[in-house]
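Presented as structure tokens, the chain that follows is alone, the form predicted on its own.
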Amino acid sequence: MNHPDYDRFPHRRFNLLTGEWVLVSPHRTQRPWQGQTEVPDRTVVAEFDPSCYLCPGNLRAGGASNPDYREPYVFTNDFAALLADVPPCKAQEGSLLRAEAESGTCRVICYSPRHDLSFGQMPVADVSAVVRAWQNEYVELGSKPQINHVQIFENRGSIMGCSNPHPHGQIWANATVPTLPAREGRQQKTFFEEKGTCLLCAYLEEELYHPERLVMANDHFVVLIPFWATWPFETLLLPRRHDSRISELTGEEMAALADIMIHLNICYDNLFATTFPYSMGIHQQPTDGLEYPEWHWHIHYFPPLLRSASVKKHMVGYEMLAMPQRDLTAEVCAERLRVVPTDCHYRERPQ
């Protein structure tokens, strides 16, 4: 299918990560859209919440008291998904059935201890901060023997899971590599043996010389829509020096990944004048010792307003039983997030 035909026929695009395909069908929607006019969100936030169980000298749900903290904040899950001390076990019904005992820890990473704030709102010093302890527990976790796979991520908004508005993300350590993570290593390696160079070099490299899907870049990183995107918005953070894990940022590259972060932040808050709801998390090499040369670490962001902060997409019917599919291209997504200014934080103008 020729590159104009994009906007005007179902098609498939291949999902050079994992391997999957998505449906693809433009043809939904070639009017033009004059949806909903959002009304600012301006709900006033506490910098304090005496009742948030992520505030400074607060009381958790699980009965631990944090410490008046004045920068990242990182404690073990009280309700951990995860626990370290798992015995041992394989069990198997049949030849079919199989189950295992899997081992970890799941920590919390408080960003701030500002109730109010997210990234969109800190200065880069603070997010900085953030990188500097995402690489220093993906160095800690990772080195322990029985962690191989260290994920961070953060669920943004109640629709997300998140059961807290502090800014917050979490951190989930396995002692095997999760399916996701596992699949873009596959693709991976068979790309780098095949070819003898990177994968998300390449694709990075064809994205740069046909920008449409850019949405924002500085000199270390750029954030696009990937070709794949099954998300309404689904954004795609990529480092342009190769390297396969966050914990050889250099301070320059630490301070550009909080730039970008910041301003992909306030693109997507601005969008629909709301708390933009997302599921983000960083995907990096395994922990188990070995080396990676055909990783690529990137950060993948998924959210899913779809037109308006009232109107949002779900995985149901055809996706859940055949293959994801979407309707706005990520052409058009990437024109959309182009445009809206990213200067200042939509609570932060003037009324």
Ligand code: H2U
The other form holds:
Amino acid sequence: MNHPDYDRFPHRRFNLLTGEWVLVSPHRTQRPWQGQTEVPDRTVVAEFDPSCYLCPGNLRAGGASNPDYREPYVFTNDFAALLADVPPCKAQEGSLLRAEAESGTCRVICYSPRHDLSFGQMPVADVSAVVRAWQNEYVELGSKPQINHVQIFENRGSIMGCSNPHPHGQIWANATVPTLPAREGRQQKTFFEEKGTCLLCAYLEEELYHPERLVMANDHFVVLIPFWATWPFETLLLPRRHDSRISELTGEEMAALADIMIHLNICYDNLFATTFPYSMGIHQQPTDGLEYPEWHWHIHYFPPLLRSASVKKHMVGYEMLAMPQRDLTAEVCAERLRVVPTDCHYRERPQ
Ligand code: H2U
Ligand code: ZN
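The block above covers the form predicted on its own; next, return the form predicted in complex with this ligand.
Below is the whole assembly, all chains and molecules, this chain first.
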């Protein structure tokens, strides 16, 4: 099947990072984009919410109080999924029921003291401060001998399980490398050993040559819809410079990262004039003290919205039982995102 047929016939695409396939059924959506006009969500959110457990000075559910913070604020999750001291646990010899103790810690990061803002409405300096906090957490947690992986992520919007509109993310750090980053690590290592070069450097080079999946770019970063994307408006934010972790950014790269994340957030929010829900996360090398020359750090955004603020993608039926599937192709979605104006967040536009 040739390139032009990608938008006509069912086919499957290979995910280079996970080694899995996704079924693409573009013939189901051959009609042109409907161009729905959304009613912009202008729900008023206060700058400070006395009942918010993340606002400065407020009491948290766990009983602690937040300081009157002015910069990104990090605290240990009061309901952490991972705990520091877990007694060893071993399944009985010969048993099929395998279990192992897992130790670690979970933290929450408040991006801003302002309850009503998100990256799309924050200045570059304030988003850079969040990136600096992510770097510090990665380095500090990663330097602990019992922590071998640090997962930084964010759930945005209640449909993604986010508990509170206050801009915040999470950090889970533990002893073993979790399933998905481990799989990505294996794929990158195999490629590196076979070809002697980095998988994502090679992939990025190829994508820059065929720009139909590019969404936005600056001197240091590129946002694209990966060829193998499963979620409709899923994007991959790739640094142009090969590095295995986020901790080594230059000052210029830091500002460029903040700037592109701001524009991506505005783009997502402006697409359907809503607070665009997603789960995003940073994938980088394990923190076990070993060298990982094959690892190219990156950020995934997985949004569930399909054609409007109310039509969502669900992973059910065939997807739960067989494999992931999508109708709208990566190319169609990239084009949709590319034409969204990102000079101004829709909430800041005069009505
Ligand atoms: P989510 O919005 O992605 O659920 O993240 C919020 C986290 O904040 C969640 O993991 C924690 C929850 O356990 N939390 C506290 O640590 N303290 C609180 O007072 C409430 C919520
Ligand atoms: Zn708040």
